[in-house]
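Here we start with a single chain on its own, the form predicted on its own, put down as structure tokens.
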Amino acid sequence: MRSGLVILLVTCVAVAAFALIVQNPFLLDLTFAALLYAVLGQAWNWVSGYAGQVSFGHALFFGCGAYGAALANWHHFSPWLGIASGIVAAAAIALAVGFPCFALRGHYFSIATIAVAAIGEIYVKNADWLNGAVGIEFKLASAGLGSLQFTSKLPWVFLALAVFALVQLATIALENSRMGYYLRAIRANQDAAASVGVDARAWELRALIASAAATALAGSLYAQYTLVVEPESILALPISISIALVGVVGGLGQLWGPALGALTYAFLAKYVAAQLGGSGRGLDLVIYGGLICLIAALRPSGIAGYVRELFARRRLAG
């Protein structure tokens, strides 16, 4: 636990120093994207990595946070109230859909999450009070924490870094708690865990509610950052897949797996795509897809697992 806290502190200081020194809008945008995906990947990891129930419906929770922020702006409420309402809505939906879905296992659960997210997307596209398929554009306000609108990207990096640190702290606490041990036991063998009194559905539901809340928080930040919310860019299946891929590439059920996966994904999605330009459109996805295939074939434990193996070998060699 102590080593995890030290690494987290060093990481946060390094990212903050990088952002203050660089002051480059593109690199700050890349840093924000990496931190945001690290939060999303870690939130997904709580359910799919530690509990072993692979979800492809987290875009629904992401959308709750985004639309909560958008509606607050639309109706002239505080953005902080919008963030809170988005988190509450995501947690309520997780409770409502999680209870029946956790009666399923394996790919049946995954298919159920896809269906639930698709229903949510269809509903939003046809909901007049959410402006349907057109989406919602934010109204501009004076810059500051009160409006959560800024003239520079630097404050966004620090906000994302704060949320990242909060989620990592929660994961460190999870790994060393009864809940963490129960979730890992459920992932290893749900029937065996049930035989010693572990209520799998109840603990999985707790993990999903926490995961939904963290995902909604990231969705709210994203919406405030881009100042536009559309069903296609917020609730579509590719969003859920991207979140899942961050966790898979980084390493399932590992503290630093999502952060490493997010760094890789943000680099390919932002930097490589920008460098390739229009002539290389889609090539970044091909590279990322190839990377996933290589990791699945050669390093199923992900990037974090590979890094851990390297350190273990050095200790043995020394």
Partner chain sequence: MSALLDVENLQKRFGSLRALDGFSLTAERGKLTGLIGPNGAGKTTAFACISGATKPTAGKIVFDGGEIEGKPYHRVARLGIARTYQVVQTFAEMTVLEAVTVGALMRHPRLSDARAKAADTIEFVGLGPKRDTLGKSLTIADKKRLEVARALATEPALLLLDEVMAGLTPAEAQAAVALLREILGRGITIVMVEHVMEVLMPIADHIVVLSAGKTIFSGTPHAAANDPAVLEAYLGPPIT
Given for the second form:
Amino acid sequence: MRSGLVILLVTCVAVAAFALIVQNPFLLDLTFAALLYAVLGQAWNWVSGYAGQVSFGHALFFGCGAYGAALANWHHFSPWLGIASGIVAAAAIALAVGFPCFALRGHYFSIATIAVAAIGEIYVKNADWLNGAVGIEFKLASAGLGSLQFTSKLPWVFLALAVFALVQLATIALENSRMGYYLRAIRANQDAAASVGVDARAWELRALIASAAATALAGSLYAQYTLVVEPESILALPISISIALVGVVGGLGQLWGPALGALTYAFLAKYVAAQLGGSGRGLDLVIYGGLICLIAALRPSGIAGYVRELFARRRLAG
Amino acid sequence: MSALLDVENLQKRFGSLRALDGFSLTAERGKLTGLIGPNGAGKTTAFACISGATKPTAGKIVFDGGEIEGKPYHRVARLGIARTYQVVQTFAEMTVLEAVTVGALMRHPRLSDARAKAADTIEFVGLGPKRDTLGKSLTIADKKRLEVARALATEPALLLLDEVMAGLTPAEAQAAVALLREILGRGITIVMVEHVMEVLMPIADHIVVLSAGKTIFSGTPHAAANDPAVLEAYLGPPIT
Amino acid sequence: MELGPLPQLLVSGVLAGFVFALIAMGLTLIFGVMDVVNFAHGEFLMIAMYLTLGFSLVGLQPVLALPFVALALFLFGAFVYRIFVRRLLEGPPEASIFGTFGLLVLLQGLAQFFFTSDVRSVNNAWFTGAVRLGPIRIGEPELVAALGALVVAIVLYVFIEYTETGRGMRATSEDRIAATLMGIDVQRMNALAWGIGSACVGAAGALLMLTYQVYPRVGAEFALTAFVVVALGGFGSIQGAFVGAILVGLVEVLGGFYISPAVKLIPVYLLYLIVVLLRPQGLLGRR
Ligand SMILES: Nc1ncnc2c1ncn2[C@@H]1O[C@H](COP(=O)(O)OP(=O)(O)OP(=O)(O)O)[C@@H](O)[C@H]1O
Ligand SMILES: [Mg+2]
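Now show the form predicted in complex with its partner chain, given that the preceding structure was the form predicted on its own.
Below, the chain from earlier opens the complete complex, with every other chain and molecule after it.
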């Protein structure tokens, strides 16, 4: 627990220093993306890593947050009100969908999440009050925390860093709580967990609601950052997949897994692809997809799991 | 005072198969009841029904004065029934201490209390030296011990043990018997499935024999060993 | 009695169902034999469609290209099993979910890289007309695609039910350990299942090019429908997949007409949720 807090502190200081030193907007953009993905991956990790119920529908929660912010802007409300309502909507959907769906396990559950998110996407594309398939473009406002619009990327990096720190703290608390133990037990063996009094559905539901809320928060930040929401780039299956894959690459059910996965995603896939001039041509997908295949086949415990094994081996040897 | 557990005429069907077809059992408080029967008699199914893992098709289960048949598994556990599995169900990626802590959390929601309780229980069952070993790396005998510890950590009133002695060496079996006596000494009621009558004879207060889903005998170990119906169930019909 | 467009819709629904059936049978076959859901199934279909496109560019019409595409996909599927999926099976259960998902991302990326996101179609010279049957009018491409799918589906069914290898495959899907004891080479069965499952989408891809266009993300829509079909019929059940596919075809066509084409997939997905929640073993699945 203490080591987790120390690493978190060091990470935050390092990222802050990095953001202050580099002036390059491309690198700041990548840093923001990496932090946001780390948040999304960790939120996903609560349900799909610790509790082992693999969701491929998190774009729906992401969309709740993004559309909450966009609607607030459209109707001239404070973005903070939009963020709050997005979070509430995501949590409500999580409750309504999670309750029946947690009767399912394995691929039955995963496909159900895809189906639910797909229904959401089709609905949004046909809903006038959300401006349908066109999406919503934000009206520009004077920069500041009140409007949650900024002229530079630096405040965004710090905002994302704060949310990242919050989510990591929550995860440290989770690992050292009854809920953390219960979720891991449910993942390992739901039947045996029930035999010692664990109500799997109730705990999974709590995890999903928290996860949906954090994902919605990240969705709001993303929308305020890009100042546009379109169903295709917010709600479609590839978004759900990239959220899940950040969690997998880093390592399921591990505190630093999503952060490492996000780092890999941002700097390996996006950066390398951009350097090779292939982004938008699918090269990032190739690199990332290939990486996931390798990890799934060779190191199913992900990068964080591998690092851990290395340390464990060193300790044994030394 | 009434018996802790009273099962009456339980039925359980899997499709057309009648796994339980008139199973009855009474477990007195603080005593060890042995449940025996040939392969496929329905012993494990009986445990699954009592613990709430599956719903019986018909029949009554009274535990501590209240009817519990059909209640959800985790709810029954909270009422004070804990079990081990014949085919071990360990939390593979959790250490022994963590797995037993999951059990202890049922009565001690604070993690630090639960860990302390779990550490005690691990010592009690003799797994102390393995407390930081992952569940998947244990030997079968230790996995069974881990299951007992996990169940005990919930501080149950009734403990259902499904073939925990199977495959133990004679020395290990002797240690296990001593452990059972200590558990009984703590006032915990035990119902225990074993294939081999000899194991149960010296420790059981009461024997129930199950054959083809039906209770065919209920009485003292001595009477069981001399009952013709029991012998027939085990050895086949007498040759005339 | 005035039936209106109903007969036309029913026929279109069933015909669409035949093609779904072929895709879903491949998926359910793989699942049945080794409990793996191939999330990249749609991408295999996409590859088959691009291959068909390639053949048409050198002058081979889709119907003639079909056997070649199916064979190519057979080899591809068996190859993917040998070098990749086999390793996933050794890992934790999630590994096969993520592994095949990784494959999905990889194949989509490769398609986008080599073929760009442009939408392409085959210059279908052979079947351009339509067939009339009383009030019902069916486009020739749809009819040929559906009948072709039906034929391949029947061939597959006969293979599974009546050949030695097919029986071995069924034995493997019923009880892997017993199959090993009976001397069945499970690794070979697995590779074969991947080969045949992929050949199914190979054939389906060739037939689909008669009526659809291909682009890198074309697989997702079909794969999702295939999941629904397979769940509906019961994971692992070949007959179930067939029945499920026709149901889904009908639901899609009727939903598209009576509600709106834009939301035609919503009833399909709802159907999945309702079925897995109320009857997790599917309509014809065993438990
Ligand atoms: N989930 C199930 N579905 C179908 N049949 C089952 C199921 N569980 C058990 N059975 C069947 O019910 C019967 C009783 O099985 P059970 O495991 O309860 O017997 P048992 O007395 O514990 O046997 P053993 O001594 O081998 O452990 C067997 O015929 C078994 O095949
Ligand atoms: Mg048994």
